[in-house]
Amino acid sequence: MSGDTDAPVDPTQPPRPTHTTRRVNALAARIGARRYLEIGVQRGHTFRTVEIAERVGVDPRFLFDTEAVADATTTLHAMTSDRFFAEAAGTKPFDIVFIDGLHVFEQVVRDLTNTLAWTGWHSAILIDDVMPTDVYSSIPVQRDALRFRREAGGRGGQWHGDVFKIAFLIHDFFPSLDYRTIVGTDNAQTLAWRAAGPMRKPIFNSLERISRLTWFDLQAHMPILRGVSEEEAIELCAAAIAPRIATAR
């Protein structure tokens, strides 16, 4: 969970870079990224501090003055990601896509599959909120997650939903994608990119079973996240992508 609240951004205060900013900018520098898409912008601290020439942001409800940010190379779409991909995505591929929309598995599946249609072998996809902090954080309905934690005597507003299932889906059903999950510093995120490699043996091999996984299943199959450090994930992704971009350009 990004930690953003519903309070609008103070327009007099500059955006503060996030750990996602650091990761996206490091990867962008390595692969020479030119086009960036962010799904789930909200307060825009990441979006407004990403250093990529062309930026596209999508959110049903921005919490900052989009007119003050938009220009010839920065566009912001106040709509759902489903509608964006159906009506406004255009035809040019994106080099880096950050998926941080609604924290439920079904929506992340749609966002990932739509993103794959607007990316290519030179693109990287970063998915947020893949590591729930506790069993309550993994509940798909936010109000239930907070209520059950509170009733159990816990504190805090952490909510990641069941986004963690996307790693199981990629592992079992997207053999053309390589991926690693950044762990150890800040919020865990899964970085994925297209790569030819050895076929992974499916663990569940069932969309229905994956959709019903719980926090306890994640604890029992933690290696499926393929957790590595931030530096290693970026290095692996960049090493796969950079040569393709150099050849294409």
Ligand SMILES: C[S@@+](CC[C@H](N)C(=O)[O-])C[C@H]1O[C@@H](n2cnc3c(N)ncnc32)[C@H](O)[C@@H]1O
Second form
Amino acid sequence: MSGDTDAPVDPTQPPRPTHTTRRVNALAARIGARRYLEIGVQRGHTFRTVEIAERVGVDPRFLFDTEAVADATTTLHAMTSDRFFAEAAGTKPFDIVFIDGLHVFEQVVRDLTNTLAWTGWHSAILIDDVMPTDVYSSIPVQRDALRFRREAGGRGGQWHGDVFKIAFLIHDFFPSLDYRTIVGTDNAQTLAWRAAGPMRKPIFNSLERISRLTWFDLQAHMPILRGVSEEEAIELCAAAIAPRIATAR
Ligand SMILES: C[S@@+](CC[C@H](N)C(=O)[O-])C[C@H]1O[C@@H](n2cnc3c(N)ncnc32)[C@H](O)[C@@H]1O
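Could I see the form predicted in complex with the named molecule next, after the form predicted on its own?
Full assembly next; the chain just shown is listed first.
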């Protein structure tokens, strides 16, 4: 979610672990993750508190001193995710990828499909911002979201964009991914991993319809997110992928 100011982090202040840190670290411990990629790092509150041996961060505009954080096992790329995957991603697969860059559906589709090329059967993919808090938060242009909410008498800077459409896309067009959406505590996030079956019956079966979905469609089709608790999502994902780790490395 985006709702903060753009003020850079005071480099003398330690990062504050986030709810994503908690989720990623719990999953990492369960599956023995060794390589982590975060798309959209900003102040690094999540990135810098993730406990995985090798960490790669990508953001065209980091809001902290990257040179003070980078070392032999922590790499930071000041560029868009598209450029990163085209030029800097290397060849080694990641165990956990956190997609939290530009909150626009088309970008998240590209981030997900690129991520699939840099992950395997043993990997977990966590996608942020899948549950806009109101209709304004779901508008893909951030300044419009904030302006229309303000003009309607609302308050707050929440902006999730139209990332929520990714759950519909995965449901209908990525049958080789299983997924659950963590709901109930903190920002909702979709956790996805490779799986063969069970077969899902497409609901929209139209890329065009999915790309035109609105916040109201989301309210009408909420079960498509497959919402579960944080613990249940992590348990399901870890149970599916932990046995594959040994053969993946
Ligand atoms: C919500 S913030 C990330 C928060 C961070 N993941 C955390 O948990 O603390 C979103 C970040 O995505 C970055 N961003 C925007 N467009 C991007 C792109 N095309 N590729 C990668 N990152 C992008 C922004 O600069 C911003 O810092």
